[in-house]
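Just the one chain here, the form predicted alone, laid out as structure tokens.
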Amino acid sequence: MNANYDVIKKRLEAILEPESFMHKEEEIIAFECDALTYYRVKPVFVVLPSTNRQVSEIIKVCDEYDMPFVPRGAGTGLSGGALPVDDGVLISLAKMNQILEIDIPNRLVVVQPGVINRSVSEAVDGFGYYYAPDPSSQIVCTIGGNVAENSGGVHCLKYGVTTNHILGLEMVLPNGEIVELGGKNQEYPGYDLLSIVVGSEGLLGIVTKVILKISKKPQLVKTLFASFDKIENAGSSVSGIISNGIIPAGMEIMDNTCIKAVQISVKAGYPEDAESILLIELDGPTAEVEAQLPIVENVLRENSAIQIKIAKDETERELFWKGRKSAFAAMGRVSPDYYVQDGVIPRNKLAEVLTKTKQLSEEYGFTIANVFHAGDGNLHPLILFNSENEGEFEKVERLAGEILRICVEAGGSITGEHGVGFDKKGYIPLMFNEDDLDTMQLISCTFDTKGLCNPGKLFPTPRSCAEHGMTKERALELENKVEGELF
């Protein structure tokens, strides 16, 4: 424990209201993990600031006494990105949950980081607008967490991920300084530091305000699903639709294991005897959607779709999507535990990767349910197991790592939207060499010279600023190398 524990405690208590400072065992236990519950660490203190000034003062105390700190949103992350660190402070942004400004003429909304994703769309719904990024956890996840992980969602194929909808933000640097990046205009001159921060997984500072772009609701939305007796046919349908020049708002595939679990939980109207379903949403101008729909139906038939069902109204449309967005939670109906992985592959490698995943499933002896954002190749294999059986979780970890290896070998990535966090940091060398990692480290250490901000995440250990021991000579060598490659 930090030798200055009592001093730090008094300093933090002086900054916060009594109910916003926690240090007792029974108080902090609720914050020992995020949604990846298999890794748990109890922080020394949990603080819940209400203003950016409080965040700044808290971080200044941490900086003064070399105490690590971890930012946290709603705790829905699935990569251990909000996992506390030993002898550290966990900074929850839950109380910073206000929508500060709605500017319809300029199509923007200004929010604090603790605002729930879905709340933004609800706030502007009456004006005919919505916020496009829609993670499956959007009814509980926060904008601050979305910024940290560059979250996507079921509609990211057409509308992009979080970074495509951020105009600017305010953040507190690891030394306590408050800075603003970007702004309310579409473009700002100079280095694009905003894009460095979005998706940096909380390693560069704590975001305290976000300027979001909102989108006009489309004239017409058509949602449908098709069932197949082979999951490969669902994948071929995805390629066929896009090769016809159609970019749906979203395309999602679920296999039979997921379908059955969802039907038990939600009763979304999916056919339980289907090997897989492909859920498709078209939106846009009425004439465009009406022209696209028959083309999509024809592609589905060409790929041996057994059933094609179009949502008859908004209620049924929402039910179709409720089924997809409930897929992870529904696994609790069929398995005591599950481990969700997150990898990306090129669309044309879907059949190959699914075949190899099935082989791994048989080799390791675990059922793997598949649900994924088919349009952008973002896979979410769910490994079903029982944590009460000794040694099972360790085997599942190895299996999950093998799935990531397959994704990278297919030309993909180890994460699409869940982040690297604590869970996947050991696999990041599959994608990046030492020079790549050193360059990333150089950027991280520029923001966080002491390595106090969310340490132990993203980089393979040892790779904190202090542990890695990057010399000035090595930093200069990297700078010259990057400059030479650019110019």
Contents of the next structure:
Amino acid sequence: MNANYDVIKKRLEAILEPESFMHKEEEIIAFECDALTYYRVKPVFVVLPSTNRQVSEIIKVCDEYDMPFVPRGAGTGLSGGALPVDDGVLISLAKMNQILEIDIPNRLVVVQPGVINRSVSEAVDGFGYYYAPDPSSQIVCTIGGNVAENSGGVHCLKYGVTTNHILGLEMVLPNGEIVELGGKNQEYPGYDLLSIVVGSEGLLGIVTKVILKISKKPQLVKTLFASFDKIENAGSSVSGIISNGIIPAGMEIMDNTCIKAVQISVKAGYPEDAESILLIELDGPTAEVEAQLPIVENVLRENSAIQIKIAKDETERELFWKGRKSAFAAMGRVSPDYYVQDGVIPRNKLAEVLTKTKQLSEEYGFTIANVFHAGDGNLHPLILFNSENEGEFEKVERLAGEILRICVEAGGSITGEHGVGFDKKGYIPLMFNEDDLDTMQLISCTFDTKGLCNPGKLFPTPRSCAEHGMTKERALELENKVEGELF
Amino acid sequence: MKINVDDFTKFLSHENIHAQRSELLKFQVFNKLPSVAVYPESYEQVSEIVKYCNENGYSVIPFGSCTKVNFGNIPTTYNVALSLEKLNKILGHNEADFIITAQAGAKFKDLQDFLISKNQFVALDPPQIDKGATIGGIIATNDYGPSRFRYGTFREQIIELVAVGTDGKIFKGGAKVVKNVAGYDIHKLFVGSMGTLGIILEASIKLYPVQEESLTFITGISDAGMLRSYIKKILDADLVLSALEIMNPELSSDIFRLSGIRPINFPHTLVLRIENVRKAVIDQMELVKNMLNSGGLEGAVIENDNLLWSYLRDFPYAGDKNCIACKVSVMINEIPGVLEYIQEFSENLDIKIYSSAKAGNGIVQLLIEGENKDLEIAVNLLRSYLTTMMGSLVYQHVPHDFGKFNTWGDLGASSHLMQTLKQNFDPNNILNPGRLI
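What I would like now is the form predicted together with the partner chain, since the data block earlier showed the form predicted alone; can you produce it?
Below: every chain and molecule of the assembly, starting with the one above.
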């Protein structure tokens, strides 16, 4: 507990409206974890500022008393990026939820960080536009959280991820200063600091305003799936389609375990006996989609597709996607608990990685279902387990780690869209050596010399900046305070 | 500062150390010549050179093929030219995964020619590639061409970067996969960093399949009002364009003559390109024709359009004349106004302006020819006009004897963060000092 608890409390209370300041156990409990619920920590205070000024004032208090702080959007993150610090302040941006400006001629929308992803698209839908990044949690997750995690979605093969759709932002630095990066133009002189802040997992400051690029809605969308008796054939269809000069909006592969679970939960019309299915969405001008569709069908047939089904109308199209989007939740029908990983592999290594994953699954005795953003190599293995069984979660964590190791050995990454956060920071050394991490530290220190902003995330061991900074002792102390809790 | 050239023999063989004036001339940056030019052949050698220079306070400027030496401010100090010419290999091509890895000194054209033979390509069309522009140089300067409209800049294409820091550490950012959020995106930060944060050694780049067909539509537009309405129409239409450029008459008559296209005499020439599978191109081109013809515009479809786009790609080419090349960045809907302003003010000055606007990106590339004093008046006028709309103007080429100038203009509200970043990466300010920060 910070020795200045009472002073800090008074200072924060003076900044915020009473209902936006929480310190009682029963109030704070809702904020003790994000969607990675295995880890829970109670912060000292929870604050819900409504303006950038308030965010700045709060951070100035934190800076003055060396109190760590953690930003939080909707708490849908899957890597523990919004896990609180037990002697820190949790800053929820939920009340900063206004769309500030819609500028159709310049194809941009200005929003506060607490705006929900989907509501941006809804706000510009009438003009024929939408906001392209569409993480599965888009009906709840916030733009601020998307910026922190550089969120993807099922359409990023063709349209890119969050970083490709941010023109500018306003942020409060860890010393309380408000700065603007980028703006409404597509190009500004100087270093591209935006590219660093997007995806920095809340370590560099708190974003208080975001300028988003919006895109024109496609004229025609065609969704189809093909079933295969070998997952390799689904994989080679993916490269076959791309080699033909076609970049679909999305390509998703599901394995049999996944298909079965989905069929039980939402009845998406997938063939239950298929070893795998490949879901494809083509979108764009009618002239383009209609020219591409027969080529895609050809590739699928060449790769021994058993069945090809094109959604006949919007209802069926939504059903196909519902199956894919509810894949995680559907696991609840077949298993008490599941643990999701987010590895990325080179797209041509799918069969090899799945074989190894299967071996691990047998070795550890857990079923693994696979959902795969096949277009961009992002694998989501779902490990099915029962947390009631003593010691199972620890085993699952080890297995998940082994899967990440396989992904990196195949030339991939430990995370494609969920972020490193608290969950995977121990695996960062699989990808980056000390020199790489030292270089990243130069960036941390550019923004946050004291290491107060979202400490204990992303990096395995905190490093200190030249003059200030967190000591290793302090880091270990933080580490030990996090309970590995099962639910 | 006196440089002890012999010290470099600790890391390099004699033939990779050049200190004769005649050998150094190609590395001249404005009025400054280095004392030595070094040609490392390995990453370790680059690391040792940079570390040594850092410890001794020697300033270093990295070079690829020297195609953009007049881009950036005059360096405050300059001792060592570090050529990456010998680090020029293609290290790997994962054809099935559409990824290529190449060293910084690899020539973009070699890479692209190799890939096109495999029916793939890097989705960038930067200028100077026929003159040998390298991967490292294009990344460092964030150079791009007309296809930026569809594919973006190097920031969108780079997935991994390996570089050397001033302490000699070899580090990487990103990974060789197309989707990845592990760690800070150092690879993206290095795009446009002008060699001021580290020496780029290698990059991995996303690839795209070569498109089956390409067609271009050309039409003339007579005034800014019509231009505004047609840009809007085109951007709102259900089309996937690869590029959309608006040329002024000076440029269009030059480019059409060079590409063997009959010139059209209009204040604005709109050129748009569609690339896709054949049927999709033909069908979309029909839509373009119908849309523009119904507005009373007549245009022509150009079939073999590669030559035309290669000239547009290379614009602004600095010719023999005294000139400034620069790029203007504003919001998309300011473009017609900016073009009108440029046309008006050029009539009152003794200069000749060639311009092409990337109408969908809010960017105008300019080549201004004239005497230094007139060039100075022109760019100052333009810059003050642009401040009214929060626009920027960056010089990409200025004459050797232009005197004092500021390549970048105002670096904006986060310039102090940029300074801190530079200081953290390069505490002794030895990498390209003064050229950006």
